[in-house]
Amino acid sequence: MRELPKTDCNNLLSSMELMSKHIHGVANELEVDNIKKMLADLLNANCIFVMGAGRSGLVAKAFAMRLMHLGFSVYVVGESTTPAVKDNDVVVAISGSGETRSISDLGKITKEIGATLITVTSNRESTLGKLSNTIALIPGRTKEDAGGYLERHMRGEYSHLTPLGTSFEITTLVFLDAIIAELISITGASEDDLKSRHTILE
């Protein structure tokens, strides 16, 4: 039998207190106006496509089911039944840093197409964020971390607390949840409506 390790689990309660905290933080200080141009963009759409890499990438397959629940006709980037991206389609891009090789270059892919980009990062000024028609501001780390995102990331300067990219995903995941819930009270959509869509081949 495997001995319990010593451990009081004050890291465990930290971690969970430092991220709520911060996405009370974020909560507080989201740029409304770019939010409501992100919406707009999902209800014009005609398809949506997300897309992520890493655990960026599972957030953006959580998205894509809850919007699948809604009615809306939605894709993951990189499955082998995503049809071909659309003028008229809007794509969401979820990178922290914004320079995601993978992610910017499907970016650029997005804009030659003629598509609307919506990015959610935590960097304004990146590759991604200069080619984006609406940025989604996430920050990934707290007003006290001294440097730049690119520049703490060089350094490896990680809180052992919300280690590499885990304040950023977490808050995205709970931001575009708080999407879903938005989009359910514009749309008037009922728990009702999302359970039928659910899948049930499980």
The other form holds:
Protein chains: 4
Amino acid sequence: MRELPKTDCNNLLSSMELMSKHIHGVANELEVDNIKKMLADLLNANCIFVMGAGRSGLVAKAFAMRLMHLGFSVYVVGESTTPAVKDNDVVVAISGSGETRSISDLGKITKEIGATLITVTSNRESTLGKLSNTIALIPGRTKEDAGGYLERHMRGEYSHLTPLGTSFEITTLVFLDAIIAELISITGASEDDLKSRHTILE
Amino acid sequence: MRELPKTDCNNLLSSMELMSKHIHGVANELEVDNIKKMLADLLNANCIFVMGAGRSGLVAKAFAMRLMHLGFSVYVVGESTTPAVKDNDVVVAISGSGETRSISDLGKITKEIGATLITVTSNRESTLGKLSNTIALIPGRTKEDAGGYLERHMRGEYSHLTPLGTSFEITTLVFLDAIIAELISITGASEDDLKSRHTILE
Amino acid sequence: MRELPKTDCNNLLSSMELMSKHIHGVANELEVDNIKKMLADLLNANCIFVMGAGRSGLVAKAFAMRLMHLGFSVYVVGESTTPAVKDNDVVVAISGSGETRSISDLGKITKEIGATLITVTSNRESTLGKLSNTIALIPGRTKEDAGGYLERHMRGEYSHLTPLGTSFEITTLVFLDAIIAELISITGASEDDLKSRHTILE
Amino acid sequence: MRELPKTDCNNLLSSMELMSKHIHGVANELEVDNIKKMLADLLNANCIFVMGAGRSGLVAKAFAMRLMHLGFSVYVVGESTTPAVKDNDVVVAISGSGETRSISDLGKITKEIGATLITVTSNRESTLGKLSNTIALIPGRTKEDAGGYLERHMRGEYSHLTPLGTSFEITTLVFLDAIIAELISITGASEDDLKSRHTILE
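Now that you have shown the form predicted alone, what about the form predicted in complex with a further copy of the same chain?
Every chain and every other molecule in the complex is listed next, the one we just looked at coming first.
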């Protein structure tokens, strides 16, 4: 019989509460005019391409799957059957720092082709931010985190609760799934429409 | 100049608020004793393997990356250099329904080998649930959703705000990142330790 | 200064010669009528899906890339934006033994949907072989290997030169690239047509 | 009943014959001293990392799988659990032109870290070629192709038989599997040793 770790799981529960508060905080600080621009870009795209490195790349893939379920022509940069980007296409880059080298290199090429570049980032003044036609800004530490829950409960240090890019990656996934909710409303798609495109070979 | 869609982004904001509440609700309903068993399984594993289909598979990969950053020997089922599972290994399956065919087939093989099977699921009585040594139960609709935010704001229908498995997938990502927070606390790892293992070739 | 291994690289050179002879042997034993049926299936497909496990899955992806370059609507089973298979689609399965469990399960689902199943295999009488509408048979040991090069040079044992499924995987890649050559000829595509679809974001 | 395409499959058979001859030609022109250096690099590596874009990336993955079967600590750049490269590691880059931007960028970082860079390429004087500690040169058009089979059978134009990088990609896969054959001989591994590490969860 293995011994259980001596923990009351307080860090686990605090991490989840922190993310819950953070998502609420980000929702309240979103720049709605830019989000509308992003929605227009997606709705008018010939094809949509998504890209990101590491965990941001996984978030990009999760977004692409739902866009496919909604009936968009969508590709993940780096997957096998992804074709060449054309000038009437839209490329969505995901990078918290906006400085991931490989992604900002691809952002430059995107702009040279004449395609539309949307960046989801916490850093408007970054390399990718400055290149972009449209920025969806996902604030890092928000007022909600800073003034509220964390001060009362964590007394300072809490990067161990959402290490490295965790907070950005989760919030971006929630945000992009909320973009899907908005697109469902705009296009009038039903959950059955989505299901009919969901892969059966899995 | 492209016309902006006629929307005030209420579905987008409601979707984010709903997820924020849902994460809070799930945190309050977690079965802490099972989570401790899961932590013990992970800490005592020779190697850890993770698996999931579709978006649950992406969540599995995001978890695996962080386990690698923490110094665990961890592999994603289906990636190129993933070796054979042995009986002193742990396999983490992610499946909301617990019935995803390919994953439950691999769960059976895991048990035949004699390895430990942990399943993260909303469905304790599913095929995968019944096979598992340890279950991390991620409740579907929680009291928090049901009695609170949703009733007041959405008046009934809101599956369009988190279609298909969205709610499970996001909450599971938050939960597994909270498992990472707990493992950081238990092992005493610093964010610098994590950074030192983060890939530079991206 | 690292010491060089004491080898004259004879195994390396023999392995390459063996594969060269084997490809020649397989080309001479192909069942041309079945290949024509496979070409007709591909040319008449609404969408083409490819699948395989392990190294056969990599060969499937390499084939899918070239089909995309040729302008076919093609998807890899398991990638992010792969939609549901419909009854006027074609699924290409790659499995040397024809018995890979996950792939034969997906083959059954393919047939239930009413789509056309092509299997590239060395084993006509396998589970996948029996399910298939069209079989492209890639012979295992061929007369060319058996009577020729190997007997004279290797004196028996040579599975160490092409271990596990190596011989099938390489020959299948060469065969599927030859299918591409045939499709280029039939469709009149130029190398520039292919280049114009080759991803620029890599 | 679908009509069969009007073809005698001559392009298909010629493409396979061409590759068979080309592999034979490359085997005869390999630089054995550099191959021995590559073998020494691999045998002395702490960990091995492989990388390539597009179909070269698939060939890299196929090589990585076999190195894992042989018991090497090996990772694919870009997969989920690939850790940071250290100075006593070896990175194998695959690029026919030696100029693939993303891969040569990663090659530069590899050298800055102080790790050993091996490049498999047709172009010794390329960016990657010049950066590398060890080059495995896979000749493009070889004497065997040029003087032999092609002149007699194809009368000039035959890029449609092996379009884009096809010839390099196939020959590199055969070459790297021959490296595996040589490593099997040097380390004394049996096919059963390889099988014991082959994934069961597929």
